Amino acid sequence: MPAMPPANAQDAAEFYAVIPAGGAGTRLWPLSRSGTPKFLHDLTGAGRSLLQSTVDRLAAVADDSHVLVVTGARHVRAVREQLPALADTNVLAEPSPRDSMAAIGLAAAVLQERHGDVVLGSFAADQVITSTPSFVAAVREGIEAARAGYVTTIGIAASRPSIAFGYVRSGELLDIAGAPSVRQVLGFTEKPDAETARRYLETGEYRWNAGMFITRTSVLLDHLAREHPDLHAGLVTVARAWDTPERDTVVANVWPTLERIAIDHAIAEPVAAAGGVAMVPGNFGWDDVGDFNSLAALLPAVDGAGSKVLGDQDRVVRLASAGSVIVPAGGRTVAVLGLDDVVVVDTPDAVLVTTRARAQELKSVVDAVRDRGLDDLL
């Protein structure tokens, strides 16, 4: 059963949006790199980076004072430049990546130190969502479920039996005021094979797991204390020192010792098994832009042959080429002749040529570049 909030906490609850902004987006190399990861890029041609778009769509439920970004120390400057309205204290810098549980747990512990028990919603910085009103409606239901004591996730309506995403299985409707569509979560599944994914969709019980979680800070930290006490103790120690002169010393001593684990494994899965996780059906377009093939689905066609261009279309020449994805980011003109369904990414110091069908394999290219000692390209 879910942990219940303390008396009167529901009426006093405030909502804070936490945006974990990490990862290198290796399947979008050479456009996305460790120094300039995909969340800092405008990948849809909207004129806003994925990070900025995340903050934009959360504006209806959290103004800038209620938004925290957790990011790597090397990305703090870029995050602040892209989000100048955010206070410096609302950008939490991780000295090294320790996976999503440490990032979200740090935000939860810092929020609890600063504001007491509040409702926290975690939304990755590198996702594309269409229909902001539907997204906001789902978040608002999630907030009500969180106030009722649940760890709440948003399940995305699956448009196809994808093997690239994890799945969440829903059960019966829960009777929560202000959250009429929220259901019990029966479990989570990692990326399945194609046949399993197909069977999941046939049941009508499964949705994609987008990694969005809404919960009270006290509920999250209590679950973490039970499931991973050492990680909990370390995060609380760091949070207590965060707004003090001792921060750097404490972080240097404690952060490297923290367990590396995803929030799905640390909290969502065991708490769901105990009946403490709820799900809001998310009926909006969603994509995590995992590779150049998925990016193609987000860009408008530039010709009748279905080709897509991210960047200056005048820098691209296509002849007898259909379904191609071209990124002219190197300042040169890119010409494609007689090739269908190819991906060409031109940057000042690296060029990628592959097919859309093999775009998911791009991590192997990044590994090969690393093995050759070309770290300056990563």
Second form
Protein chains: 2
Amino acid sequence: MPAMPPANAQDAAEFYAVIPAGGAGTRLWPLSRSGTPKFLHDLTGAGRSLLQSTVDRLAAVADDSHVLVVTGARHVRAVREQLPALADTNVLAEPSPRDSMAAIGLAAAVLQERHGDVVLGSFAADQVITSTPSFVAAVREGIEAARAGYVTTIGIAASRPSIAFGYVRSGELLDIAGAPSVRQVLGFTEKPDAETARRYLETGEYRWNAGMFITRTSVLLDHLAREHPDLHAGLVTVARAWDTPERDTVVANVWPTLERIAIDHAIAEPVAAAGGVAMVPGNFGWDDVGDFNSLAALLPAVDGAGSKVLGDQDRVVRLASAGSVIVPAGGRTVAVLGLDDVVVVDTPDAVLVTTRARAQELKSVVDAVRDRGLDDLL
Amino acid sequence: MPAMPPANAQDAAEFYAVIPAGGAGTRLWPLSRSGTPKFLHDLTGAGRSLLQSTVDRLAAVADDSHVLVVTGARHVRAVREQLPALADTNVLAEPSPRDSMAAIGLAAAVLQERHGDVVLGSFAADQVITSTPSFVAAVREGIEAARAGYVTTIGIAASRPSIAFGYVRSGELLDIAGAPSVRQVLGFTEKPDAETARRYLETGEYRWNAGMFITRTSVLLDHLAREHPDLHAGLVTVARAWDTPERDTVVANVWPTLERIAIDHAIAEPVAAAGGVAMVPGNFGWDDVGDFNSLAALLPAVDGAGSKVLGDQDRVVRLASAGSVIVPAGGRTVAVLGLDDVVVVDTPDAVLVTTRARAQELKSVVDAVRDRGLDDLL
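Can you switch from the form predicted alone and show the form predicted in complex with a further copy of the same chain instead?
Now the full complex is given, and it begins with the chain already shown.
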């Protein structure tokens, strides 16, 4: 059963979108760097960064005054530049990364301080979604389920037995007004092995967990208070000081003491076990653009040989090359002769040459670059 | 029989080295460009360009006052910068390329005007030779054969049945004083097919023709006057004006009319048929560095996997990659993951990614770059 909404909550509690903007995107090096991580990049050729696209697709349910970005202190300037319509108070700077529960919990506590009990929807800044209308429809159902007291997630149709994603298992329909397709969640699973993933798909009960959560702030904070009382107390202390002159002092004292834990482990799994999590089945294409191979899948082919280019096609010369993925992001011409399924990423200070099959292993290159002491490239 | 030396020739006629510095090195693009062709590059990591190395290795037989470089007008500045010890008069500028007979014939005619009958040795500026003492020993024998009236070439030991080079076929020893290993040349051949090349090697009579010729200027010009009288007349006219105020006018009038022909066809083949060509067998390693695969063969391996780097090894990160050839000439870090025998050439405005097996086909890339209108990259 869901947590009961507090007595003072309105059925039509306002909706705020929270966008955690973090993660280095190591497997997209050298395009993605610690200083300019994945979410700041246009990875689809749409002319908008992943962060901007995330805000764009939420516009129908959350205008700029209802969007909160939580990001690392070093990225605040870039986030504001990319989202000039956002008020400064709508960009929350984490002094250091403390994992997703602290980031989303901070947003929940600050929203609760500022607006009382509202509905919060958390959507990572570095994902690609192909149908905004379907996404918005799912979010609207999720908001209704959240208003009814559920921690609600959006389950992504698993188009293949991926071992790169966690899964969410759904049960019965919940019969929530305005949320006809929302189902009970029976549980979450970690990334499975290939055999398990195949079994999941056969049952028809499993969807990918994209880490999207929609919940009342009061519900989230109550769950957190029960499951992780110290983390809850710390976040509430920080949130109370956030819009006061004491913010810096309190943050400096409290933030480094906060428990590092993902929201999946902190809230989603225990609350699901208690029957308090619901799921909207999302009917939209989704990808987390984890590496250059999945990036390639999102881009249209530029020739009959399945070649993909992210950037200016006039800067790419391909001969006897099929299925290549070329990213001319260094202002140079990139010429490829006689290699299939090759990945070439050109940036102003580093060039990567690998294969689509090796795209998942890029962390080894990043580690080697670090071992070489070339930290300015990371 | 060789042409008889003119009556006024001294046995100890002075030796001058002529270095034709031309050729774009298309198959070394994007390192080699029309504006900075192959001979201006250090392709061995020695710290000296191929042109500088060519002059260096001739030092024992030709000091700076005895070296003449013939190059395109647009490369004169770069040649002088790389060879500051050369007098301006020792760099001959061709207003346009008219093939090797015009280039070497001009040098011969100018030398004859300036110094009377001397011995001229022509050595291309874009070749790599691994043993200078052996090379110098061969040149010294060649000078003696030239003094005796022969057009003399240096034959390179054919270490494999290459189809990329022409061959020279040798006959009996000639018994020339100071040139004990010099043999009669029976003929020259064009680049053979693979089967023919194999047969050549089996006979033991064939060596690679590296295009090196050593001859008296008078002998060369006499042969030219007989075989190509118009070309001879034009070159003599230009040479007479060369060191006078009329040079520009005469060059402008005459040069564009000169026949375009290689010295091999113009002189070497007909004179060999008449018995006037001799060959010194060279006992040194030689390569014309025609493409990145032959470049790789010249470089030492930088790891146990046969990887080669031309440039700063600290700028190269290799993982799961054997036999790769990396040229980090763009000031960037180059990372390669999971590709064997790959060629990556990074320059400030173009990046090439290909394979060692495709290195010979690079002209197709250059053609594609030209078709794309990116002429500033060529």
